[in-house]
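Below you'll find only one chain, the form predicted alone, shown as structure tokens.
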Amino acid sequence: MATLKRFFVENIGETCILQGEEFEHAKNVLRLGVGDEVELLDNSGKKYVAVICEVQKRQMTLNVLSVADGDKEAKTAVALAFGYLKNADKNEFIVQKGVELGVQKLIAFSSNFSSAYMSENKLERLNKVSKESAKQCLRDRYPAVEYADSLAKTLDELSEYENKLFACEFAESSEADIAALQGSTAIVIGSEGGFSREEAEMAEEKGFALVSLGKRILRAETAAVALTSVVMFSLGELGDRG
């Protein structure tokens, strides 16, 4: 049985209205029409099977047939904060892979060595990437991408996580045993220029453990995916732990 096409919508009851970009995609790209079944998501963690009962010029109406709890979300909360990069494609890559790996919180931030600037349109684009990635990998939620205009604000936003990891290229060794992680985890990765020693000291003062990613200098987007993958594996979210 083919996987049902999936759409994020709001206000799902016995019926639902599909509008905007999701409607355009359903009608003009996927060529869906009356009688076709789809899966609806409202970012609550539930998933709804619905059938299209009416198609109009700018919207379609669907009747909800069933509802179930989703089962694709990670059991442990993981946040990924990354220094905003100059190359838009690389930022989108980090968001896309973070969503696929199960990250529940995404923050793009500016820091001392950042040379790229966020705008409302760029942030909107990253959130669209998050939503599309969640649909593709069958997640039941998509994490909103937030923006922080300083590293200090980012670190404060992540203060409640049980494990706080700060990837630092000049760390001689890791202050945290990543292989033994348990509990909610926050990951912080720098931009192209990395972090200053003052920023690393501030992170340590705020309870973050400096971690090394090895002897080689990784590109920012590589570091984000590599550390997130290792964390997810250690938390038991990528295959069995033992």
Ligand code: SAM
The other form holds:
Amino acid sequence: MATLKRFFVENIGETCILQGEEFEHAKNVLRLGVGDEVELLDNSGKKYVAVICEVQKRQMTLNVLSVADGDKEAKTAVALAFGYLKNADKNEFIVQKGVELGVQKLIAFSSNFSSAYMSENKLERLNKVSKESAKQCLRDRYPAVEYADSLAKTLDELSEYENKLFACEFAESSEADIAALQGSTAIVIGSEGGFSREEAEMAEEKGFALVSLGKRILRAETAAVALTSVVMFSLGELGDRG
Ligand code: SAM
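Given the form predicted alone, state the structure of the form predicted together with S-adenosylmethionine.
Once more the chain from above appears, this time first in line as the rest of the complex follows.
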């Protein structure tokens, strides 16, 4: 059976209104109309099947037919924090892959060697990428992308995670066994400029384990996907154990 088209909406009751960009996409791109069934998501983890019952100039009205608990979210909370990169596409790539891999929290941060600056529009764009990626990979929620204007604030935001991993390009070895993780896990990846020694020391003082990803220097986006993938596999979230 073809997968129903999916839309994130707010305020789902017995009926629901689809408007804005989601309405434009449904009507003008997907050519959906009265009688078509779709899947609605309200970021609660539940998913709703609804049928379009009315199409107006700027909105659609849908009747909700059923509701079920989603089953695509990771069982373990994983956060991915990454140094905001100069190249917008690479930031979007990190967000998109983090969502597909199942992270539940995304933070873009500025640090000592950052050379790119965040804006409201750029952050809004990253949240749109998160939402679209969640729709595509059948997740029931999309993680909001947050911005932190310092590494210290980022590390403090992640203080409650049981495993705190700080990918450090100059770490001689890893201070955590990333192949045998259990419990909530935070991942921190530097920007193009990487981290200063002082930042690595601060991370250790805040309970983060320095993690080496080998003797080669990976691009930030490679490191983000590589470490998130290893963490997700280690937590049993990839493969048939997921
Ligand atoms: N400017 C740094 C340099 O020239 O050494 C490279 C930074 S690297 C492009 C961006 C981030 O990816 C790093 O801050 C780190 O978080 C992660 N990373 C890349 N290679 C790594 C490695 N071999 N081990 C641990 N982390 C790595």
